[in-house]
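Here you get one chain, nothing else, as structure tokens; it is the form predicted on its own.
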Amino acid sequence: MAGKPLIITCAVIGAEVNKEIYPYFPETTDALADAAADAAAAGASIIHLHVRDIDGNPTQDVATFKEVTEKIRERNKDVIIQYTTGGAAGTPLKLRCEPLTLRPEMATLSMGTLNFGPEIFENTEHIIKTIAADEVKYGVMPELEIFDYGMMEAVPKYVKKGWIPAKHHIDFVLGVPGGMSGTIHNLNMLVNMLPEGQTWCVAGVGRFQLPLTAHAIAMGGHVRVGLEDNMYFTKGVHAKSNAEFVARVARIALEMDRPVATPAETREILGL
């Protein structure tokens, strides 16, 4: 896989982290835009975006997504912005879909319900079909979020039924309590289920982030890093920023002869 450009996605913020457990948490619109721009400068070509309200709580508010998107664009015109449609566990379906009206280039589509730690992250067939239909309506490319083996098995069935688009990107999110653990064995098993030519990346949660990142690079896949998935740069030591994670991936990729993909190259690879 030497020479194949590597797509780096940065998940700059999630729905679970807060300043009580992570001191460098970017929650204001300006802080989020700065974090995204810094990650892009370090090599990320896709920014996976959650946003927060004025009190620092997760929100799917369209105006906030619009404001953060515009501020990211002021800092970086080229980076691909990928919206979450998951929000936080328990977010009503209507609110999960509303940011899609802004027509981002990409957005997530979680492929099944799971116990997300102590909470239930609900993604019934109705929810999946509804979000997928809105992504098609607004011309948004889905990134299918796969947390477990059964979700991967469902993908070709849903494509055949016309419930989800045949053209999509896949993200294996491994290490979430309630989903598949982040072992290399599990990643290999999931990748072996992919059809020829399917693009994919892996997001390793917590301690799984670094080993899965290195393995995905060697396999010819792509990677997602960032504070949504992992707060620690090394054991017990907080990362100072999202850009710190991205820069490390770029260094590893260089050593493994995988040039970091630019946003233009990423659009070509994914067919955006």
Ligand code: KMH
The other form holds:
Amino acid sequence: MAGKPLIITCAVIGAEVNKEIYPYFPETTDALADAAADAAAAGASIIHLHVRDIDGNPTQDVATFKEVTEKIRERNKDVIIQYTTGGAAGTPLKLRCEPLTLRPEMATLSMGTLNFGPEIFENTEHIIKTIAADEVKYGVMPELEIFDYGMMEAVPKYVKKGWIPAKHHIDFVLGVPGGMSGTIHNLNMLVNMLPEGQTWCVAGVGRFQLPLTAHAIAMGGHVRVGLEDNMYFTKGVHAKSNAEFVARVARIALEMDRPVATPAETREILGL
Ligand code: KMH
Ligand code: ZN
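Show the other one: the form predicted together with the ligand, since we just had the form predicted on its own.
Expanding to the full complex; the earlier chain stays at the top.
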């Protein structure tokens, strides 16, 4: 794996936590764009993006996605922007799809229903097919979000049925209460299911983030970090920014001979 470029994705905010719980959340459009640009400067080549309304609540409002995208572009011309289609647990399907009309380079596609802590994150076959069809329609590269083993088993079946594109990136999101936990064993099991040449990354939730990051770097995979998945830089200590997480991954990668991928290299690796 030595010398293989490492794609770092930064998930800058998510939809499930707010400023009352965590004071450093970048909720305004300017704060989100600053957070994205700072993460990119630290080494992230993909920004996984959720946005908030003026009250700080998660929204799938197209105008807000457009505004944040434009503000990121004012600060950084190059970083790849990946929209959420998950939104917050409970967001209606129509709203989840609407930001795709802006034709982001990438967007997520969650591969099954699960308990997301106390909420149900609903992804029926109909929801998966509808989001995937819109991603194809708008020329958006899907990143499949895999929260559990069965979701990974579904991938080749859904590709064969023509429900989801054969060309996709995969993100193992491990450690969501209700999903698969973030053990090294679980990541190994999932990676062993991948077809030859399939690109993948891992997003470890909470305390799983750091060990899974190090393991994925060693395995030759890619990584996602950021405040959406983890608020703690070390045990009991809040991270101050997304960039802090990205910079740590970049340092580890350097020591492990995985040069951090530029956006151009990331586009080439993922075939964007
Ligand atoms: N907020 C979670 C329920 C995605 O971005 O596509 C779902 C989520 C996945 O964050
Ligand atoms: Zn997300």
